[in-house]
Every structure is written in structure tokens, then in C-alpha cells.
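Next comes just one chain, in C-alpha cells: the form predicted on its own.
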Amino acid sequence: MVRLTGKLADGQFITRGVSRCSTERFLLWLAPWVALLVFGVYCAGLCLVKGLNQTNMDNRFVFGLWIFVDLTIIALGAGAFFTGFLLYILKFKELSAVINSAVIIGLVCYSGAMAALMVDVGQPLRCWFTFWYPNVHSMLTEVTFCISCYLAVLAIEYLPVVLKNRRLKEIPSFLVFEFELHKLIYVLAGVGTFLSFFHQGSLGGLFGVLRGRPFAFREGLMVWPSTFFLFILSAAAVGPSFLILTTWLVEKITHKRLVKDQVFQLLARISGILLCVYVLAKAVDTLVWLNRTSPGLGFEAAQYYDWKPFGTWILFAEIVLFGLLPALILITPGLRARRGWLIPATALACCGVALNRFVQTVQTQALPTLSFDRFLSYSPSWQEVGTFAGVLAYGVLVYSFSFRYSQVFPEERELKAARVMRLEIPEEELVEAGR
């Protein structure tokens, strides 16, 4: 009797017209992620209590797993601002089917990145120093302000997703509050796009101005190096691909159809076009750096690829394998219409932006800049890996609760009804769902 009451109480918070797994199965799904989150908090605690000597970074190798993963997840989280820009500013109404998922992903990515950076800094109690004593000549100051403000915007955009809960909608004040929030959504989308544009660019510009690191240094337009624009392009191009990939994963895990194929096709086409533009810009930037920028600083570009394990293969993989190849697949209608091509292409695109951030952080720091310098090697400690495993677990948990108790995908009920009308599910399952 108690067991039945527990199921009933849990079911009262689930959106009408959709089906979710039993409470027992949901708890079983949560258990390993909760354990991983606890382990991640323990690893982060070691870094905060005992110091950054728990990591494998030092005064020479200051950018390790922390900055690499932070830059990667911030780039992948760009689907939030870019999808909002496409939906509310450019009026791509089809994207309303995935905007809630994009907001959740963005919130998870940015909040997870901020939490990891607080551990990386080592003194989270002094995180407010950045705002109270800003270094106005540092790009990191602008990045900190923009990311913090955009995280606040994402939190506000996430509120309507929470308030769509079946029980919360029964509270009149919450219903009115959600309605009023929707009036601000266009302003929030515009502000989010503005903030994201600059912090994505400044993260890239940070490396482009490092004249003491000729491997990363770039020339550009006025005060902005070319890496400023390349980071913006890569994030905007990969954001829709990551949204496709995560939505497909949720569909596979839940065995439900959540969005129409037209939505996947639109996201894939937009991602493919932007990825083509990025690959072209990246190729031109690389050629200019090879033939002008690096030799002008007294370094032959070829010598940077003589240091193992960084050979010319990594440049080929970044531009061709993880850039040009997925771009061609995504812009070809016949290929992107087939999931067997679409999903691997989006995965390759996501790997491409991760490899680019790896090159900018880890490879840049590893390569010697003076004739008497030695090649540096780095591998993350288990405390570093555990901390980011905790961030991953945190993201899965937030998304899981949001998917179960809120209406993340507005088309889910419509697609379920259409599936029932086509008699694609057995009669026994219909009877069970009716109960």
C-alpha cells in the first residue's frame, strides 16, 4: 500500500499525456550518477583543502584539464544562446521544440564550468575579487563578467521550464509569474546573445594575444586577433550539433520520440553551413600563420609539429577529419536525413571543437618557446579527473530531473498521440499506460 502511494505521489508531478519510467527505475538510474557526484565533490574538496598540489599543474604548465574542459563545455553550451537567437530574433519557430533542452544544457555547462573554475582558482571565497578589483586590461575580466551575467540570464530562462511542472502550474501566482517571464524572453535572448558573443570571442582572443607563445599568437583586426572570431564561429557551429546529439541520446535512453525530424534537419543544416564557414576561416588563418605570422616572429611553423605527440596529424584531424568531413555531411540533404550519417557527423563536430580547445590550451603550453626550453608533458591527476566527472554527473542529474518533472520537449505528447494512432505500440502497453 505504501509502495502504491509512493508511485502515485511521484506520478502527480509528471506532465499529463506523457509516460515516464517507474519510480524504482528512475532511482536506479540516479544512483550511479549520485555516487559519481559525491566522488567529484570529494576530489574538489581535496583541491580546496590541500591545495592545487593535488593536480599535476605547475608554474610552467598552468593550463591543464581545467581550462581545456571549461573551454570545451562552454563552447558546447553555446547551443543555448544560439538557439535562442535563432528562435526569438530570427524567428525559426521550429526550434521551439528544443529551446527548453538548449536552456538546460546551457545552464548545466556554464554553472559546471564556473564551479570547476572556483576549484581551479583555489580560493573560492575570494571569487568576488574579480568584480570588486577588476583588471580592466585583462580579457579574463571581461570573460568573467560576461559568463557570470549570462549564467544569471540562463537561470532566469530556466525558471519557466521549472514552472511548467504539473503541480506548480496549479499555483496561480506561479502561473502569472511564468506568463510575465515569457514577456521578457525576447530581451533575455538578445542580452544572452550579446554576452555570449563577447565572452566566446574573448576566450579565443586570450590565446591570440600571447606574443610570447608564437604557436598561439595571431594577427587580426585592430585589437582583436583572428582567434577571437574563430572561437565565436566554432561555438555557434557546434552548438546546434551538440543539441542534436544530446536530444538523440535522450531519445535512445528513454525509448521515446521527442522531436520531429524537421527540427533535426534544420539544426543540422544551420550547423553544417556555419561549420563550412568556420573550416574555411580556420584554413585561411592557419595558412597565414604558417607563412607569415610564425616566421615573422623568428620561428618556422614546422618545428612545432616535431615535438611528440603533437605532429601534423593533429592539424589534419582538426581541420579535415573533425571539421570539413562533418560539415560536408551536414550540408548534404540526402546524408543528414539519415540518422546513420547525421549522428556521427554531429559527434565529429563536437570532437572537433574539443580538439581545438585542447590545441589552444595543452599543446600551446607544452611547446617550448625558447631555444633552451624543454618540451613539457602533462597528464591530469585523478583528483582533476574526479572533479570533472562530478561536473558530468551534476549535468546528468539536473537534466534527468528536468526531463522527468517538466515539459522539456513540447512535441512529445503530439508525437506520442500520433504513434498511438498508427498502432505502433502493443495493446498491452496501451492498457498499462491507461492505468
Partner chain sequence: MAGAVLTPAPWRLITDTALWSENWPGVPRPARGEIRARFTTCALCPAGCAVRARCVGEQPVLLTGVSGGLCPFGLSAHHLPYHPARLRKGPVAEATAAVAGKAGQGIAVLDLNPGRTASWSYRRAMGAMKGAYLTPQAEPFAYDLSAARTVLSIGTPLLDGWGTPSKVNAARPNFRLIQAEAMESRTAMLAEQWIPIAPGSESAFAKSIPQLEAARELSLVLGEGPEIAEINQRIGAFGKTVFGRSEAVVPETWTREAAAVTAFADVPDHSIAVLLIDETPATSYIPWHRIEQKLVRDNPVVVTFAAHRGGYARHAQFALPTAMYPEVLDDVAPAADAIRPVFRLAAPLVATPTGVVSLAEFVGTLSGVPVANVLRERADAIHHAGQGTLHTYADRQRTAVKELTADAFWKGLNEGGEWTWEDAKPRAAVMNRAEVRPVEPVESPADLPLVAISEPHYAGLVSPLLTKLYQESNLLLAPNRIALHPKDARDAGVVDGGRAMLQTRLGKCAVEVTVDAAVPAGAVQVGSAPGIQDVCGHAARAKVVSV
The other form holds:
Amino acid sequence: MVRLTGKLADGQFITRGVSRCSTERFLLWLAPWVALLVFGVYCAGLCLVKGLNQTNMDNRFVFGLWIFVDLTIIALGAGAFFTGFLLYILKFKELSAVINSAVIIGLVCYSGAMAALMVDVGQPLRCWFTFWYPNVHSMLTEVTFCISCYLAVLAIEYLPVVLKNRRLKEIPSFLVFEFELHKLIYVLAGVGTFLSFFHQGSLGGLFGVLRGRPFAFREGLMVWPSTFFLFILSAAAVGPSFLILTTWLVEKITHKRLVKDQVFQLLARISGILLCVYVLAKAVDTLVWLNRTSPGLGFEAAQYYDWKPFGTWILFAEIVLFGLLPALILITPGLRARRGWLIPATALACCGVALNRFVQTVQTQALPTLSFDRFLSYSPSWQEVGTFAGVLAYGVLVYSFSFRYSQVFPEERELKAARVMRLEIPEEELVEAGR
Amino acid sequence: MAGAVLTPAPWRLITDTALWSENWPGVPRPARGEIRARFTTCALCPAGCAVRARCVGEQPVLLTGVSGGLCPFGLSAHHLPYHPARLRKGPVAEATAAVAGKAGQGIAVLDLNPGRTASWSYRRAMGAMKGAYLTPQAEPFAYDLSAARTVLSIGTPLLDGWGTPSKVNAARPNFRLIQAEAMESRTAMLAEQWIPIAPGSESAFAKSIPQLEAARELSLVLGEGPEIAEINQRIGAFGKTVFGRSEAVVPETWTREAAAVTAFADVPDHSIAVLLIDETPATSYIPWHRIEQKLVRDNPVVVTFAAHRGGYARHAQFALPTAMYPEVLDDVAPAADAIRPVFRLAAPLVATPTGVVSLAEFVGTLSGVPVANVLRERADAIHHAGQGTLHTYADRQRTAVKELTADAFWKGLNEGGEWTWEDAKPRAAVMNRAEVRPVEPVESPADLPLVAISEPHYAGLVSPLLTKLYQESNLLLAPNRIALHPKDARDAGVVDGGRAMLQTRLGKCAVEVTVDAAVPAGAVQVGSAPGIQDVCGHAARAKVVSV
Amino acid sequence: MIAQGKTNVAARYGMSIDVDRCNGCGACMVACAAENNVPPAANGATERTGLTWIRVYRVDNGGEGNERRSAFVPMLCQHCGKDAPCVAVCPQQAVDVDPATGIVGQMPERCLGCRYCMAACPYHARSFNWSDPAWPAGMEKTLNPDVAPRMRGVVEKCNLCQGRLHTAKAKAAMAGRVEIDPADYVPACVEACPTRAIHFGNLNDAASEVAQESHRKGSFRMLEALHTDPKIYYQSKKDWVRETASAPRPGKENARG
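Having displayed the form predicted on its own, please output the structure of the form predicted together with the partner chain.
The complete assembly is shown below, putting the previous chain first.
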């Protein structure tokens, strides 16, 4: 029955006024991701059933690929909260064009990170202990509370995206629900913004508070180390960049224009300005750490960079190559207006935040603290990589389904209509009209 | 119903679910029972440390030393009965028939832990059967560290399980230790002076001792090799720090019946038709090729009495399971630093497993010599002599033997006690004018570039918990491992933790590799596994090939 | 029930380890594992995935060839002061510093296995149960009834043989005493050391051996500049051994680890 009417049924779910590929092509696109997801679930299952000996983590590299990936994808997923904040609180109305996409990316990143974390801990069945016996002094408690609450917020914010589906809209109670929900959206955005600001910070604090690890330890304000604020700033800066990057990617894959260029420009400008502030703050923080914090704990900072391959190049890459350079491109209107500059710049910014999270987690653990200890290396096992690949596949699948069956980009229909019109008007006239 | 939510009960239930994961399948629950202490003597090596066993019911759960600590092997001896490599069954009837079938041909017993009462049983049986009683080497000396002021040790693990730890530690503040050794061993690390010598050059170094600056001050030289006794005699150590080995008194009939003690190396080649090896409490290992050399060419019978499958059981026609400490009543051979007679019993802490045989009973049956009650007979002989005191571990009392009845003496020994004859006059050392065997010519280093440095201890069967030292840390070189200097490792193309082949003139052996800058370049430190010892002894030329 | 002995003055249990006496035999490591029901290595476990509550490191002066000198340094949980780096980080209060004893405790039954405390510890004193604990058939009979074995997926570390402290307290309570007899509470590693390199006692008791040794010349603590206030003191007459207690020496890699 489903098979016979499959094509028909599928078409009925697609938003009116937009074109989507055929069911066959969509299934073809899904197949490798589904396979990857199955493999990921198998890998995660191995870790859960046989224990974490399936990974290459050890007593010294206690966190591995997953913590790096978690921190990175949560930073990239920050587009969700930050766009919400800009749209609903600061009233940047243009951003309603990407808010749905941002919410989906946020949901995918946060739920993916949570799933990976559940595999990462030794006793996943005890995860609720953090709520039951919370240690309010622990950054991880903050992280757990905020991420789980914010995930709930994201899920609620995601509901309208789902409910915008053509067939679901036909159900009256859903419409009422959506209407009611919409009234709440400002509250949700506010709560979400607070929660996610806070946990981006807590993730930064995660390593920044480690007094026993002078490479990661930072001084700070009140109970929060400087990395708390730097993480918020970097996540806020990179979130819009990642949104540009993903939207561009979706445009390329679907061969459609989805968002007006001015939205891209606005996002790029925001990202660039914040990135500038971040680079400045990061540079100051690094100097304070190099000259005061680390030596104060008995560790001359220069020695960290004696351990190959983590030489001083990593500092240069983090701050200049992946920080200052994309920041300058993004704040320069002439450069960011061109895709050839804009996209690489956003990609660089995303790499920068990933490198920063890598340094914070992996390099911290690789560096010895005891004088008779070694510099350690670690490479993830296929089970770890597979689990992560599963998270990636899950993200692609959720996004693909949302894109196909919901109205992710509200401007898509408008742009499509404009494009159809434009094709009818000769090029010269269009140029003329533009002037 | 709603009221129940407000009581602590549901919350408590939620909390208690965590307990479920405490009993995750595979997490055993320790047995409970009455806790009591029992005492015995560790029989793993001649040190014979006094042991206090904390028992739950009859089961020992923790071993501790009575006077000071214990070595890691002794501490974990109560795990040995459960070792997965334990030999539990063997072809007893077939072995008996094969040995009986060779009656009248050259029979010999190889005793790898000589100096015990069981050793006397072997000697008596061999005496009755005109067989030979063989030991790894006839060690005629005992050393008194308490009288030493400057000790030169050539590779002897003096501070690492050589003598009785409590005695060595007591004497340690009073002597200066010079350690001559290729590697900075555990002893070299704690010595006042470490003289690094080329690997395998112990003998050459010994010859140069008279030229040493410290030569005049030396009160004792320790080491292996025929020159050492001569040097000790020359520096006047005989009678001061070097004495003859003393043994507790034995029944007079035994000495009359016993076969002579023959060093294994002195046995003519291809003369043994039946070789019975007592391997259980082995403190050393003779490489198989040397054993083979002594066997008749035509169809020899080798029976090893072993507790595990890793040693001669790999080569012998018959491997018969034996009980070992702490499963069986045995006595402990005197240590290298015991200059006066001692007698201690290792009383069993757990029940003797079924299906095991003992070499003493085996040869007793073969020869018709009664061996069933030898320990009691010997204890009675000591008691009859009426000398010395019994030191009981539980109450730390010393009682003169004269004040005890024979039964009380026997009981005291069985409940953890040591008989010593403190005021016995140490036996004078007698220079053994045995032929000094020529040193094997140095082979050309062209194809075998490395010189082997062997681990000082042969660990036959060790507790599974020793993985803490071998595997979960690299504190001790694991028996199946070799250690190489980083440069040699690079040359050989092997990496730390990798696998390799250790190759010598005698053959090759699969090993794991540790790369360690503490090993001198040009040397390879080899683990004590029998497989390695079969092909690579101390100072042997070797090479490491990556696989 | 174990009676709780009430003490008026808080104790601060600590150790004094004489590096110059340690011959690296490893008795402490084995005794610790036997006392605390730490299982033998799981299949394929390495020095980085094993379970060792106390670990003897071989350290050297960095010299080459004949200049090289080594020493053994037993490392265990350093039982830092009340602001131990591992305590604040645990999200569910599975780590605490007992104000009555100064012992840094780890509750395996509360542990989520997030390993954040392991990342926080500069001394690498913790081990994670990467696999199910397994003993060869029959060997589980030798388990100590005073200590519960841990399950897979939790962190464990030295607790100064807290089981023995409870036994000592119970014994004192039975005898109607408030204070425990110091002779009744000696951790397994201290008891096992054949060279008596490790001393144990109450650092708050000025008359105790450890308190006196902690003030002696040549006494030092690991990574003191981190201000973790450890209760494990080391001592050595050798300058280079004392120098190993401070921050890493660049490029001086110890192959033994």
C-alpha cells in the first residue's frame, strides 16, 4: 500500500511552491547516510555493550575524539541560540530567513553531542545522578543542566518547523498549538539564549578551571575562568559563519537559492565583528596566560611548545590564520560580498573554533605535568570514529528530512518566483533595473 | 498513592537503582566469614620470609610479612592455586611405566631448588638406585653481610631479592656497596657506587679487581664465576664474611644412604637415560639444550614435576602436576646469607589440589626408600640434637628447643615458626678446587651485534596480579620481553611495545620489545621466560629482528 | 554496623616516601591491588589502560650512558588539601575530601564515569575501569571482604586503604576508645614495603614519624607550585631527585614512562 502510493504520498508532504527532487533521488541521497548511521549505531553499541575498552582512550587520554567533536559541534551549533537572540531579542528581522535552519542545526548539534556523551561516559545509566546529586561547583554540572534544558528548548523551537509541513498544517489542533507556541517564542528565545550563553561558557570553563593542568588553566572573573567568556564569544562569532557555510552548502547541493544575499551579508558582518572582538580578547588572554598564569603555577609556558608536533605554529594558526584573517575578510564589505572570499572566510572561522577546542581538550591531555612523564599521543579507534560518523549521518538525515518536508527557508518560495521572473526578463534590462 | 510520592521511599528507590550496577554481571562479591590470621613461611625462594595470612574462613585473602614487608611474588602467592597456566592433570601412570621400563639405566634427579628436606629424599632414593642427584650448581658458600664493611657485587641482585630481605636491610646501613654491572639495576641504583662495565665482561672485571682503588677495603666480593671464590680468599673474606653453607641436622641414616651432590654441568654428556626434574619451586632454569646434551641419544625419558605448563613441560615427554606453595607442606632451603643452620616449614594455607604427584613420593616408590614422613623425622632429629631456638611468628616468642617437647616443636613449626641455631659456629668455607672451566670464546659480533643481559630472577609461576608490574606498568621487565636502547631499537627496526624475534646461535624466540634508554647501547636485556632462556643466556650474543 | 569513632581533632593522614630507599620491587603495587580487590590486567590492557592505584615510576637525571642515574618514585593519589583539583570538578559529588581524615575519597557507586576528575588530576593518580573486572576462575575467592570490587565504567583511585581505617575504628569502638590506635591503621603499600621506604601517619600529630619527616631537609612534594597541598611527602638526599618534583623539563623524555 505504502509502496504503491509512496510517490504520491511523498509529494503531498512537500511544501507548496517549492520544488524538491524525486523520491528516488531523495532515497538515493539518503542511502549512504542511513548506512553510516547504522554503522555508527553499531559502533556506539559496541562501546555500550563491551565497554569503553573499544575506544583508544586511556587513563591519560581520558577524553578523546568525542569531547573534541562535542565541543566543536556545540560551538558551531551556537548559530541557533545566537540567531534567535538577534532575531527575537535584538529584532534583526532579516534573520527570520535562516532561523529555522539555525534551529535545526542547533538541535542536530546538541542532540548529537548528547548522544555521543552518553556513549562516552562509563555508566550511561547513571546520567541522571547529575540531577540527583548535583555538585554546583562543577562546570560539568552546569554543562549538563544547560545542555539538557536547552535541548528541550530547541526541541520545542523545532516543533513549529515540523508543524509547518503541508499535511500537518491541515490538522486544526496543530495549528492552534503552533499559534500558541508562537506567542511563547520570545520567552523560549530568551531562556534559550541564557541557557546556551551559559553552557557555552561552562564548556569553556570545563578545561579552564583545571588548576592541575596549567596548560588549560586560566584566571578569570569570580568563579569563571577567562575561557568561559572566550568560549561564549567564539561560539557567538562562529555560529553565524557556520550558518552561512551550511546554507551555502545546502544551496550548492540542491542547486537552489534559499536565502537573500543581504542575509548572508548581515550574518557575515556580525560574525566578522564578533570574531574581531574574540581575536583581541584571545590575544590578551594568551599573553596573560603566557606571562602570568602559567609561570605562577610553576610551568614556564614556552615548554608547552617544545613537544612536537604542537609547536608555536598552533598559537599562530589559532589566533591569526583562523582568527584574525577570517575576521578581517568578514568585516570588509567588499570582500565578504564575494562568495569566493566569504565562504573560505567562514570555513576558516569554523576551523578556528575547532582548533581552539582541539587545543583545549586534546593538547591539554597530551602535555605532561609530571617531569618524569611523557608527551602522549592518541589516535581514535574505528569504533570512536564510527560513532562520530553516526552522529554526522544523523545530522544530515534530520536536516534532509526537514528541508524536504518543511519550510526551512521561508524566502525560498519568493526567491524561486523571482528567479522564474528573472529568466523572462533579458539580462541587460535586469542590470538596468538594478541601477 | 499520591501520598507515597511525598515519602522518601520512591526517592530512596531511585537512588538504590545505582546499586544494581554494582552487581553488574562479572563483578564478583567477596565471600564473608570469620577473619583470622595464620602463619607460614614463604617457600617461593630460599629467603623463606615469615608470612602472616589473613584468612576468611579457611581462605587466605591477604599475605603480609611478619618481620618487614614481602616481595611482590610472595605477597601474591595465595593467587597461585588459581593461575590459568597451572598444570592440573598429567599422565602419571604412563610416566611411571616409562620410567620403570628404563630400570637399570642411568637415572638422575635434577633438583632446581636444592637444600630442602625433599632434596635429601631425592639423594636417598638416588643412592638406593645408583642414580645421580643433580643441582644447577654446587654453591658451597654462605655470606655474612652483617660482618661486611665494603661489598663489591658483580651483578648480584644484592638489594633485590638476593638473600633474606629483612637481614639484608638490617645489615645495609653498615656496609658500603659497590655494584659493578652493565645496567643500572635496582641494586646499582641504591649502591654507594655503580661501576658500569661492558655487557658480558663480568669475568674480565673480576680479574681486574686487585687493581681497583677500593680493593684494599673490600670485605666481600659477590658474583658468579669461578674467580670470585679465589678473590674472596685472597682478600681474607673466608672466615669473616664467607663461610660454608650450613644445613639443619638430618637423621644420620639419611647421610649414609644419600647419593653425592653433582653439579649438573659436571655430568658426562649423553649419560642420562631417565631424568626426573623437580621444577615446582624452581629458583633457576637450565636451558633445554644443555639438558638435552646430557641425555642419552637413544630414546631418553624426561619427566618434569611442574606446577605450570611454561617450563620444561614444553619439552619433556611427561609433565606431571605437582602442588606448590601454599598448597603443600614443605621446608625451605637455607638462603645465601644464612651462615648458621635454619629450619622452617611452609605450612599449607589452602587444601592440596587433587591429582597432583610429588617427585619425592615418586622416587620413594621407585627406590623403596620411605619418604612419607621425612619432615617430621627431620624435625625430630633437630629436636633430639637439642640446640637452638624456635621463633614462633604469631607471638614473636623465642623458645629454646630444649624446653619444648618433640610434638610442641613440630606443632610450633607447623603453625609458623623458624628454628635457628644462633650460637652455632659457622662452617669454614672450603675452597672448591674444581676445574675452572674456560670462558667460551667471544663470538664475532658481525651478525649478532648485541650482548644479552639477563634478569636476575627466574620467576616460574607468578600471580596474575603481577600484571601490575609487567603489563599495567613497566616496572619489571616482563618474562617474555626484551629491552633495547633506543638506538639499537632503531637499527633493528623495532618499536616500543612491538613484537620482534630474538635470535642467537641457539635459535630464536618471539618476544615483545621495550625501548629503554637505561639499557646500554649494544646490549639487550632479556626477560626470564624459559622460552627466552632456552636460546639466550646471560652474555650470549644476540640480535633482534622485527617481525 | 561499623561504629564511628568520634575524634575531636581532625586528622590529616599522609605519607612520607624515602625515594633513596625504594628499590622499585613493586611490592606496594601488588599489595595495594590485593588489598583493594583491583583485578589483574584485562586482555590487551597496557600501562595506559591498566588499573594501578599506586604506581612506581622510574625517573632518571637525564644523563646519557654512564652519567645516567635513576631512582624509583612511587606515585599514588597525593591526597591534596581541601581544594583538591579533582573534588570541585565531579558533577555528582562522587569525590570528596573527608574533613575528619583529609583522605580524598572516590565513591565508585556514585561515579558516572565521565573521567573529568582524571583530566583534572596533575598526578595521574586515577584509573578508569575500561573493561569488566575479571579474575581467573577461582581467584575471586581471594578477594578482600572489606572492599567492594568496582564495576566497569567507573573511576577508582587510592583512598589510603579506607577499609582498614574502618576496621581500626570498629576495633577502637569495641574497646571503648575514641581514637584509633595508629598501629591498627596502616595502608597495604606501607605494610608491604620490604625496604620500609614508605611511612604513614597523621600529619597533624607533631610526634608522628611522618609529621617530623615532612619538615626534614630534603623533604618535598610533587608539583608544589600548583598549590594543591598534597599530603604525600617525598624525600631524597639527591638534588636531581628533588628537582623531578617540579614542572617538566623540556625535551627530557623518559622512555620508561
